[in-house]
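Take a look at this one chain, the form predicted alone, written out in structure tokens.
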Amino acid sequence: MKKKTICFFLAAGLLLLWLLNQYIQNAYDINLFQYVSYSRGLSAEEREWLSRHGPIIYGADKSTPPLRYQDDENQQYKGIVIDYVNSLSIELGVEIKLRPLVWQDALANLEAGKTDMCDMFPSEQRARKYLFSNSIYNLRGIILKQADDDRLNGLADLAGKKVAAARGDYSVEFLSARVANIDFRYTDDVLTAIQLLHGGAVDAVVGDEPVVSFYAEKLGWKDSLRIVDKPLYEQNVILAVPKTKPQLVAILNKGIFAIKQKSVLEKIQQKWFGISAPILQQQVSKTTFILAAVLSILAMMILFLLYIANEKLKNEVSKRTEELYLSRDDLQKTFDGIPYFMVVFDRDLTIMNVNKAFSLYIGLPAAAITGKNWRELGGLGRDEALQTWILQTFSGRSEQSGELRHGGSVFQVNTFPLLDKERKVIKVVAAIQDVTELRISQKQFLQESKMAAVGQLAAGVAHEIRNPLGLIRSYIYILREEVGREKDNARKAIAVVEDSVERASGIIDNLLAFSRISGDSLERVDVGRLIKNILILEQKILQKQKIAVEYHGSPDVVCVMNQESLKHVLINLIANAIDAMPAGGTLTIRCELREFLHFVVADSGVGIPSEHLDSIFHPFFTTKPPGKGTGLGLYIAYNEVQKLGGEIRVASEPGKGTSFEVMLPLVKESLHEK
């Protein structure tokens, strides 16, 4: 605060520093530092220079009247800017001597150094030749021309025209710079070019207005010649002096600094023009500035107090901002902490937030999702429910929920209405949730208890049919006793009948081997009988539909493993292969022990086409008919291999078939016997 309190007052400093050095600048034609340097006054080396350099001639032009003339009567040379020459001798204390010359000459005589200064306009071609000082007084330049001319009514037109015009008048350099094609006809003098218009000679004059009304006025040719209302120029008058003397500059200025602070110049015009003031530069007073300066104080100071009024009040806003930043930051993170996809949307669907989960599921940052359109992301953005719900429920204000498929996923979504304080509906929040694990850990869920049911039934119709093939063996045995070797149709069809009845309970152990649920505990396995077990189960199917198969395996097979994992993935990648040969083929089924237990199944079937081999491990993904088949098999017995910390591969091509080649690492006996 004590920081910002020096800033203003510093400021407030500045300012009046400014307004200070615009008032000087103003009543001056000077600024403020200027002003304190001339305020000094002469210096000792300027006063030496003025002492070694003797009087200062001034030589002007004899004919302009009531600036600067030659009485005809005493021939004495007076005027407005004599008597400004002669109080700026009297101000610097040395002799100023004056030279009444043709104003062509006294250009001459100053460039050369014969006089030291003269009175004139500044201009570029002037200041090639001449050192300028700081303004003396102000002047216009005008157009005088015929009163019944109406050609003539301004700077412009006088191209094409005769203008006359004293030789070495500012107002030729004027003209020549803006209008062309002016015939300039030159003369002696301001008088000599009066005459000529009123003769008829040229079309207009140029020159200084006090000149040339001064004549026409002594003429007596007012109500025949008129002044162009508008100004040719109005430009402050300067005093010239040679390129050599550049310390008679900052003589002057001072002197001129003088003669402006004691008004010497507005006596001069009351002596000659009485109350009006033609060549006198219009200037603010000073109480003008005063007030200004009064005014701009107090405005500083009730802004000052606005600044700390609104310092306590900025400080107070800031401080309910950072409340509302923690509050806003601790709802994002809350925002972000959630699981679910959260996407807030407005009514164009454009996506004004979204929360952590969806930028990774995206892939993308949250500022590059904010503000695109819904439909612009893809994928689950081009579902055409997602966009109903949405815009469901900005329209009727209600809850909407629903279940969709993508990529192989289940997303259950949810949106939410988002309310003004006026009960419309502003934004909308949709929570969208992968449910494809929980669908599958569902179906998994039936399909165990169903598989449980099918095991228990199978484990009572086995025992139930168990005690008929029992009482039939026991029969059979008698029979056989009974029955003589003379008999040999009786022992034929005996020995078929026992044959039968071994099968059939092959078949049943077989059954209660496979309906026993063996958990997730390792044992050891025999992969090859397990295989076995696997193709006697599926024999009916595979006789058929007219199904080889060709097993190669090693003859010891065995290792330890979870049973139940490797059956699901053995189940699942033979029930496949058999699926994809609908008329007849061949299944090979090749196992082997590695340094890891390594199997394929392959079939000579349809095969499955290249755009498909990246999606056959998803889940629900099926190129089966509906009712045909769930897209959970292949998903399964990948999900097996993984948890068996083993690899599946495919190799695929339509029309010839596919392999699928499983590599499953091996448990030592030692860490399962412990």
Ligand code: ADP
The other form holds:
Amino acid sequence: MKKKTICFFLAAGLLLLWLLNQYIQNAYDINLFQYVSYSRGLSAEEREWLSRHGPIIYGADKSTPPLRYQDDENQQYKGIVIDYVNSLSIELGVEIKLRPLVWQDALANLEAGKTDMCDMFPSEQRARKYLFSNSIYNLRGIILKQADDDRLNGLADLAGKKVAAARGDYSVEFLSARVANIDFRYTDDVLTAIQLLHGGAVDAVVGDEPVVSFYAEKLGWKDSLRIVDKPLYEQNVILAVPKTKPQLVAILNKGIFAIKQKSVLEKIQQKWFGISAPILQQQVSKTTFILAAVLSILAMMILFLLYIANEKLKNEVSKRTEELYLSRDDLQKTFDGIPYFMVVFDRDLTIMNVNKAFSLYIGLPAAAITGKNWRELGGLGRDEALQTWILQTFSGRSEQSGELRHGGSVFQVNTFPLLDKERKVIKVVAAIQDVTELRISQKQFLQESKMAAVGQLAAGVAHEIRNPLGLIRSYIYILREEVGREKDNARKAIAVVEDSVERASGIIDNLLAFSRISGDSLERVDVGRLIKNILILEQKILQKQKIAVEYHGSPDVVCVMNQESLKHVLINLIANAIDAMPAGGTLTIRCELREFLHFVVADSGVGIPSEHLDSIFHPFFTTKPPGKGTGLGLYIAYNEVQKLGGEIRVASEPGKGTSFEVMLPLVKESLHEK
Ligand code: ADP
Ligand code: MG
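Output the form predicted together with the ligand next; the form predicted alone has already been displayed.
The next block holds the full complex; its first chain is the one shown before.
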């Protein structure tokens, strides 16, 4: 802002200076700097130069009235220019000697340095011989012809004509450069040239307007001779000085400037011509200049005001933009802070914006995702249901929601329309939440609480049954004593009853042991016993499905472990194996203790198709009918194994069977006992 203001004022200042310069140029034919330096008058060196030089000699034509000529009566050298030169002499305070000459000689003397100055038109040719001062007056070159000559109306008509002119006159140089084949007749002076024209020896005379008209009038030939309306040229006349005296130019310029300031030329002209002003330079009037200056200043002020208003507007806009940007930034930060995946869609499913959570999930920076089409994204983008919800939100302006499964995860999706002023949907925001864990824990909780209830129930029932079983056992003892040795059949019956009672109480003990909630603690586990107990619980179904059980285990597999976790893994693997053999088969269980606990649960069942192998550990993946499978068994087994720091592997051949292999690291007993 500040810099611009300075620039503006600088420009304004320059404009004013330029205007001033133009004014001075117009009034005095010099620039602003010259004006300043000339106003100071002659310098000490210049004065010294003048006094050393002595009188200045003005040598010019003696027969060009009224500019300069020698009086017929007393041979006095006079004329407009002579008056001017006299004023110059007074102005500069130096003597100027006048030397009337034939024009040709005047030029030659000046070149030779015999005279010091002479007034003339500046030209290229002359510039080679002389130095020029600033302009002193203005002169027109004209053509004089016979009054009845209609063919001559401009300089072009002079081609091929006989034209008289004073020797060395500027008009000759001027015409030679522009018109071809002019047959020039040179005379000593303008008078002789006019006499030639009047006598019919030439077709025209060219020369300076005041001189030509002066003679035409003086000779009384104003009616027989006529000046062509269009002048040849109109030019400033300067003072020429010999090349050897450059100091004189600067001195003369100061004198010329002083004379111009005092309007001396106007007075001289009035003396010679009355009120007409043929030799004054045409000047733009002072009032015009003042008007122009005032208008310029006004325009500048208006410009400045406009500039200030514009600047204010710009500030306001940038302030507002900043505010807008900040509030936008706030919104984007909030958007990014939301833990769900947030995606903003265009009508054709082009992604307009995404939040940080989503870009992390995709693994690309937000800038790389925006602008893409949702379908190009793959993964979630291919989900038909999600696309349908988004499009429905666009068409129906209503929020949509639903749940979808993708890559082992469950997502809760909500879509919201974003409306414009006319309440048209322009964008749709989708909030996508990964609810896998939530759904699992909900299901797990349900299952566990059911199991806990069943366990309690079983415990209650077991106690109820245990008592009558104890009674039965006691009475069998009595019965056996009573029956004695002879009654073989009764003894056999009693033995069977005793056996059954034992088995029933064994199962009940097992059930009680299983339903006991053991928690997260590490304990000493007899893995062989644990497997056997599970098999006892599954005995009925094993028999029903004609499944043979093979157990290969080291005799004493005892280790420190979280019993609850191990139980989960074993129950789930065995249950799945049983489910895989509806038409019978062999369930093989191996168990050994090496540097880790290693066991295998294998079946000869239906096997797992290879395309399912990647999914079986995903939550909710099941191929079983509803009510039968939850799809959580292997997921839980996998997680428990992970928790124990172990590994679970599967190998399966469809139609032949499946084998799950589990390896669990052992906890050092000393650690446990600590
Ligand atoms: P669920 O048993 O409730 O279906 P799981 O997570 O235990 O859930 O098992 C997931 C799926 O893996 C089963 O539905 C089944 O298709 C497959 N599966 C697991 N174990 C076996 C096996 N031993 N033989 C064949 N298929 C199996
Ligand atoms: Mg299962």
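Just so we're clear, the structure is a prediction, and the values are computed from it rather than from any experiment. Heads up, when I say rigid core I mean the largest set of C-alphas that superpose within 1.5 Å between the two forms. Residue numbers count along the first chain shown, from 1.
When the rigid core is held fixed, the Cα atom of Phe416 travels 2 angstroms or more between these two forms. With the core superposed, Ala577 shows a C-alpha displacement of at least 2 Å between these two forms. With a cut-off of 2 Å and the rigid core superposed, Asp116 has a Cα displacement that falls short of the cut-off between these two forms.
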